[in-house]
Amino acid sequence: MKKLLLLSTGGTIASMPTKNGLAPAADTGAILQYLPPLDDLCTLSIQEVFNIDSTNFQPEHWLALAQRIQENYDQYDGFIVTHGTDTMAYTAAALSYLIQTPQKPIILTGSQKPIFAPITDAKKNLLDSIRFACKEGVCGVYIVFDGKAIVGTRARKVRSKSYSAFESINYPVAAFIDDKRILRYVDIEPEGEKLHFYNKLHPKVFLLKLIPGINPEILRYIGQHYDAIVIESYGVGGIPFHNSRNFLQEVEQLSKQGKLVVITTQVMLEGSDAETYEVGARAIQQYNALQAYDMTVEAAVVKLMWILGQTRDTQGMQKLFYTPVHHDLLS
């Protein structure tokens, strides 16, 4: 029988009504009272790490959560993290980079309705997470939600209210959980490398969403305060350079300053292919911009924070960005 540790961080699953709306308030022990007995499935221990709305999550919280898992890693067979949905995809990506090639499951879950609500998805999501963590051969970071197990670097919240809040982007759903029945569609096993915990992130990463009419001088300001910029461009990825709104000139200056510039796309599915058109090819070929390809925006942003925490060597940063971690990038 497996021994699991549940780490609670707050979120909707633990929220109760207040005069200002729902806010995390319930202790983890009270949450578990709403689940059926788990004696035939696993032994479950509980630790509260935070009790906050996930909107308030920051890189410091990711580091603390990874550290808590590291401190308890040898004592448990797997970990369940209850978390708010709004930034869950970022946290799943962060744990994927901070805890690489774990031999055990690290499952994030939460709910769209509090567990105390008369009608809620919380009980199903939590029980599904426990069952998936108990499944033999499961290892790595996942989000389990609405009967789906999604690789931690591939998740995105795509619905703000519906129970089916998350989808797997540019990668298959790893498994479907139907009560006690678990159908694994993708076998994700360790790649033979040793477990590695990281304890550094550099959060000075900016995400800029392009819109028609935006002034390229914004990049000068961003470059003064951030060390990496992800530009969420159009279509397969491109940087406007027509007439007075010439972003390429600013990208060139950022590159000379040693800043990382990454091109991604506003289109949710299929990723970037920036060299297809002149507007993207010039940025890649002449000004050393990188591109995210099929990576999610969440994974690209957090990966840059992790990379900047490891090295400031330009070639080293570029190599790490294009090195797949937990299936964040199809090689």
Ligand code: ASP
Contents of the next structure:
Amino acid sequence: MKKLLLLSTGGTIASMPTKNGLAPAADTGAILQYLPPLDDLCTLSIQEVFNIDSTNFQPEHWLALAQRIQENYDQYDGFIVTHGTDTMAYTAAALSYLIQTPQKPIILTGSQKPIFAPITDAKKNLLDSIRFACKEGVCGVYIVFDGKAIVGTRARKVRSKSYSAFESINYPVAAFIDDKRILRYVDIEPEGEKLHFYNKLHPKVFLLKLIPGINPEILRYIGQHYDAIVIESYGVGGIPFHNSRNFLQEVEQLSKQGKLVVITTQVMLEGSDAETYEVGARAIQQYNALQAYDMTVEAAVVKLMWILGQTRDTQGMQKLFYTPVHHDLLS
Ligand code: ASP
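Now show me the form predicted together with aspartic acid, since the one above was the form predicted on its own.
Once more the chain from above appears, this time first in line as the rest of the complex follows.
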């Protein structure tokens, strides 16, 4: 029988109504009382790591969570992390970079309704997560939600209220989980040879969403405070250089200062292909910008935090950015 550790961090799944709206309840152990019968599936222990709304999650929380998994890694066959849905995709990406090629499952889940509510998705999500974690051969970081297992670097919250809160972006859903079966569509094999825990992140990464009319001087300010800038541009990716608002001069200055500039897109599906048009090609070929291709924005920003924690050598950073980790990049 598998031995799983449930690490609770708060979120709606563990929330109760208060006079200020839903907030994580004090007794997280109570989650277990609401769990449907596990039969002979596994034994489950619980540890509370945090008890917060995931809106309050910070890179320090990701590091602490990864450390808790590391401390317990040898004692358990897999890990379930209960987490708020709002920033779950970022945490899933963070754990994917901080814990590379684990031979055990690390499953994040949560719910749109509290587990204590009469009508809730929490029990199903939790049970699905446990069943998926117990499935032979499942290893690595996933979000399990609404009957789907999504690779940790590929998730995005796309619905703020419905049970189907998450989609897998630019990558197939790894498995569908129903009452009776788990259908795996992607056979996930560990990519590297050896389990590696990382314990450093550098959070000075900025995400700038372009809108027509935005003043390029903002990049000067960002450059004074951040070491990597992801520009969420349009379509397949481009940087405005019209005379009235020319971003390329600022991008040039940033790359001269050793800052990483990464072009991604506001379009949710299919990713960037920034050398298609002059607006993107110039930024890439003349001003050293990188592009995120099919990576999610969540994965790209967290990957940069991980990279900046490892090296400041420009070529080293670029190489790491384009090196796939846990299926984050196909191109
Ligand atoms: N605000 C909550 C959180 O992210 C929402 C949820 O869990 O669904 O913690």
